[in-house]
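Heads up, the chain below is alone and in the form predicted on its own; it's given as structure tokens.
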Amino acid sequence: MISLPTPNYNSKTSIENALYKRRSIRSYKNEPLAIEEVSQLLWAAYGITRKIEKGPAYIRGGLRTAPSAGALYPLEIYLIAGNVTSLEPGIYKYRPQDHKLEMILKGDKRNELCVAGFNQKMIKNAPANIVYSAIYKRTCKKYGIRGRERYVCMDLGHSAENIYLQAVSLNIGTCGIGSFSDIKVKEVLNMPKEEEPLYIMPIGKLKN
């Protein structure tokens, strides 16, 4: 387990300015990302904002930066690191409860992820990628098929937009990718059977 730097709760970028500047960016500088930047993006995606230590088990640590139907939090988030300072290349799983990364696999897997993403080059060229998966049963146990068809998708949209807006304040680009082989992405990330991949978001410094 790798402890991430404490996220910053204030920046010089207003919400309005981030909304105004938000774009999908597919080309990045050939520079590493700082672990502090990765930490900030992961926190924005699904970080704990209010700890609830004695709450129901399904909350798993507390309330988060993104809303979730029934506070069931079905999403899981991975970091595929290739060129991040102070972080060995590999596949990591984000643990929001204590803001840590758990290494899943060692080695730079960006090329394999790119192949799984139908050779979309921004996946391979970005210093890192954030990958979302869902454990649908967390939501469907309460909401049935509506959880799969609607609520989990809504949860993903809330969280992914947070990454887009946080990226603006960090001068980082990202792009949401939904076109990939589910089976191959699961294989590359060594996802548990219960998880289904949803989204790939390459992240890298903006080209001026």
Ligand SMILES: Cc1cc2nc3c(=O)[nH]c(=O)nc-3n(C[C@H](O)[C@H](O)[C@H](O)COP(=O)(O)O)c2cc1C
Given for the second form:
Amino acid sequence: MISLPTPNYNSKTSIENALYKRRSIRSYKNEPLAIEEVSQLLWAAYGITRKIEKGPAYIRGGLRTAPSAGALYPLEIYLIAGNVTSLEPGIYKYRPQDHKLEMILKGDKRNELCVAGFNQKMIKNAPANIVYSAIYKRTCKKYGIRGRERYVCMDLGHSAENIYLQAVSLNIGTCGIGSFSDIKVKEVLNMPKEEEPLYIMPIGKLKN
Ligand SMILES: Cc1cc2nc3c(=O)[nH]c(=O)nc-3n(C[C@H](O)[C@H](O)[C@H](O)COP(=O)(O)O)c2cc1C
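Switching from the form predicted on its own: structure of the form predicted in complex with the ligand?
Shown next: the complete complex, the earlier chain at its head.
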């Protein structure tokens, strides 16, 4: 288990400027990402912003940076690290409850993820990738088919946009990738059966 650096809650980038500059970026500087940058992006995605320790179990730690239907938080977030300072290459799962990373697999898996992503080169060229999956039953238990057809992907959109906007303020590029082989991504990440992969977001420093 790896403790991530505490995220910043302020920056010089206004929300308006981040919205204005947000773009999908598919090529990055060949430099490592700092663990602080990765920590900030993961916090932006799904970090806890109001702790709820004695609440219902499904809240799992508290309310987050992103809204979620019924506060059921169906998303799981992985970091596929290849070139991140102070972080051994490998696959990690983000734990919002205590802002930690849990190692799932050792080794640089960017190439394998790239193949699973129909050889979209930015996946292997980026120093790291963030991958989203969802446990649909968390949301569907309460909302049924509406949860499956609407709410889980709405939750994903809220969270992924946070990564896009946070990346602007860190001078980092990212690109949402929805086109990949579900089966292969599941294999590379050794995902539990109940999880469905939804989105890959390579992250890397901007070229200029
Ligand atoms: C759900 C979704 C899936 C996407 N999948 C891919 C993808 O597989 N590969 C890719 O290069 N871009 C992908 N994109 C990025 C879009 O191509 C991009 O958002 C669009 O061209 C608009 O450009 P912008 O984001 O810079 O404004 C995806 C975007 C979304 C929202």
